Amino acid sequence: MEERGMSREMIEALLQEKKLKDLSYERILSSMCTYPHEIAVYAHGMFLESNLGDSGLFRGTREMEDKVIRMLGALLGNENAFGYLSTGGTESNIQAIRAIRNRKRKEGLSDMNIIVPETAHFSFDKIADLLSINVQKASLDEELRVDVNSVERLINDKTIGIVGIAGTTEFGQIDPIKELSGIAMDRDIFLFVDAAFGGFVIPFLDENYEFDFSLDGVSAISIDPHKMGMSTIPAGCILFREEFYLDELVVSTPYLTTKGQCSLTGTRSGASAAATYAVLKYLGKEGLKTIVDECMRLTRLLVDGAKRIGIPPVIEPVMNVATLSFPESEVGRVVNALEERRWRVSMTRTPKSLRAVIMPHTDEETIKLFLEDLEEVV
C-alpha cells in the first residue's frame, strides 16, 4: 500500500486495466454462471452495506430474505420450508450434510458416512475433509444418473444421508430422485438433493420430473439463484423441510443484533439477497420459463449441429448442458484448439467428453460461430 492515496481518474484507469484482463461471458460455454439480471445489478447496489449476519440492523433486507425462502419453498414443492441465503452449493452441500451429522452426533453416532453419486460436485471431497466424514461414491447407470442399487449396496449401518444431484455439474443430468426417496423413507436416512444449478432449471422444462419437496422422503435441497436464477453472486440457498434441522447448525451470537445464527459465514451480504428479490419479483415463474425455453432452444440447436458434423452427444440433453464425444486422445486437442479460437468449453471426467453450458448471455448467433469454429478444429 502507497504511503499516499491515487486519484480517482488513476483508480478508475487500473481497474479498467485489470477488467480487461477477464473473459467476457460471450465466448464462455464452460460457466454456470451468467451476466445478472439489470434489476438484480440495480438492487444489489442498492443495498451493499447491509449484512444479514446482523439482520436485526437491516430489518427490510430480512424480510426480503424471509420471502425468497418462500418463493423458492414454493418452487421447490414446500411453501414452508425452512432455510437461508447462503453463498452458493458449496455453503449449502456443507450446512446440509453438517446439520445431519450434528443430529446424528447427538444421538451417540460416530464414524459417520454419506453416499453420493459419482457425478457429485467436487464439495463434497470438501466436506469428507471440513466435517470428517466419509463420502462414498455411488456408481452410474448408462444415462449418468446415480444408480440406485449401488446406493442400497453402499448402505449400513454407519450412513447417515444419501445425496441425489438434480442437474449434475458435468453432464445436467437428473438422478432418479424419486427412487433415492423411496429408499430415504425405508431406512429411515436423511436425502439431500443438491439442486443448485437444476433448480431453476427443472421446474420450467416441458418434461416433468419428480425431484423436490413434493416428494416426502427429500429432507434438504440446495439452489444457487445466482446461476440461472439470474441473480448476483453470490446468491444461493439452503432449504430444509423441517425447522429443527437449522436448530443444529445455530451458534449463539451474544453481542448482535439476534440471537444466534445458523449460517457457515458470519457476515452474510444482504445485498445479493435483495437482488435475488428483485428478480425473482420482476422476472416471476413466466419470466424464468421463457430463459430456460430459450436456453433449452439453443442447446438442441448446438447438439443438432453437432451431429450434422458427425459428433454425437453423451447422452441427449435433458436441461442447458451439452456433452459432445471424442475419442479420449482427441478430447483435449479440440479443447485447445477452441480455446485458441477465443472459445471456453471444458472437459468432463468419465466418460471424457466436450462440455459446454447454455446459458442465458448465450445466443442463436453465437452458437453458429461456435459450431463454425468446431467443424473447422476437427
Ligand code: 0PR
Second form
Amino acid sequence: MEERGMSREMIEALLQEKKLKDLSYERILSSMCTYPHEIAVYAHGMFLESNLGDSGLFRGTREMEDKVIRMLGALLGNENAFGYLSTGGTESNIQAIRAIRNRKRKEGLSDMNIIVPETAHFSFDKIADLLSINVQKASLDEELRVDVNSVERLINDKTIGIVGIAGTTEFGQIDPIKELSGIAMDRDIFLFVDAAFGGFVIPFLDENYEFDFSLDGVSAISIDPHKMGMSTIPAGCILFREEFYLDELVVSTPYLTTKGQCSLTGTRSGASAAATYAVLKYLGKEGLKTIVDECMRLTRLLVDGAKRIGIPPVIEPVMNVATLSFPESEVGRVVNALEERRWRVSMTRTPKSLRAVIMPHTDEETIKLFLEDLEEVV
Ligand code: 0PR
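What would the structure be for the form predicted in complex with this ligand, given that what you showed me was the form predicted alone?
Now the full complex is given, and it begins with the chain already shown.
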C-alpha cells in the first residue's frame, strides 16, 4: 500500500482499466453465473453494510432471509423447511453433509461414508477432506443419471448419506431422485439433493420431475440464487426438512446479539440476502418461468443447429446445458478454436464433449453467431 491515498478520479481510472480486462458475459457459455437482475443490484447496494453474522443488529435483513427461506422451501415442496442463506453451492454441500456427519458421530459412528454420483461437483472432494469422510462414487446409466443399482451396491453400515443431483454441473441431467428417495426411506439414510443449479430451473420446465421435499425421503436440498435465481454473488441456500439438522451445525456465540450461529462463515452478506429477497418478490414464479422458458428455447436452438451441421448432443438437453459430442481427439481443438473467436465454452470429463450453459445473458443472436463460428471451426 502507498503511504498516501489516491484521488477518486485515479481510482476510477484504475477500476475502469481492470474492468476492461474482465470478460463480459455476452460470449460466455461456460458459466453458471450471470448478470444479476437490476432489482437485485439495487437491493444489494442498499444493504451493503448489513451482516447476517450478527443478525440481531439487522432485523430487517433477518426478516428478508426468513422470507427467502420460506419462499424457496415452498418452491421446493416444503414451506416449513429450515435453513439459511449460504455463500453458494459449496458451502451448502459442506453443511448438509456436516449436519448428518455430526449427528452420526454422536451416535458413535466412525469411518463414515457418503455415496455421490460420478457427476458430483468437485466440492465433494473438499468435503471428503474437511469432514474426514469417505466419498464413494456411484456409476451412471446411459443417460448420465446416477445408476440406482450402483448406489445400492455401495451402501454399507458406515453409509450416512446419499447424494442425488438435480441438474448436474456438466450435463444438466437430473438424477432419479424418486428412486433414491425410496432407497433412503427403506434404509433410513439421509438423502441430500444438490439442486444448486437445477433448483431454479426444474420447477419451471414443461416436463415434470420429482426431485424435492414432496418426496418423503429427501432430507435436505441446496439451491443457489446466484446461479439461475438472478441474485448477486454470494447467494446460496441450504434447506433441511427437520430443524434438528440445523441444530447440529450450531455453535454458541456468547457475545453476539444471537445465541448461536449455524452458518459456516461468521460475517455473512446481508446484501445478497436483500438482493435475493428483492428479485424473488419482483419476478415471482411467473417471471422465473419466463427466464427458464427462454433459456430452454435457446438451448434447443443451439442443439438443433449443431445437429444440422452434423454434431449430435451427448444427451438431449434436460435443462439449459447443451453438450455436443465430438471425437475425443477433436474436442480440445474445437474449444480452443472457439476461444480464439472470443467464445468461452467448457469441456466435460466423461464422455468428453463441448459444454455450453445457456444462461439468461444469452440471446438468440448470440446463438446464431455461435453456430456460425462452430460450423466454420469444424
Ligand atoms: N453443485 C452444483 C451442481 C454445481 O454446479 C456447483 C457449481 C456447485 C454445487 C458449487 O457451487 P458454488 O460454485 O456456488 O460453490 N457449478 C459451477 C461449476 O463449478 C459454478 C461455476 C459458476 C463455474 C460460474 C464457473 C463459472 O464461471 O462449474
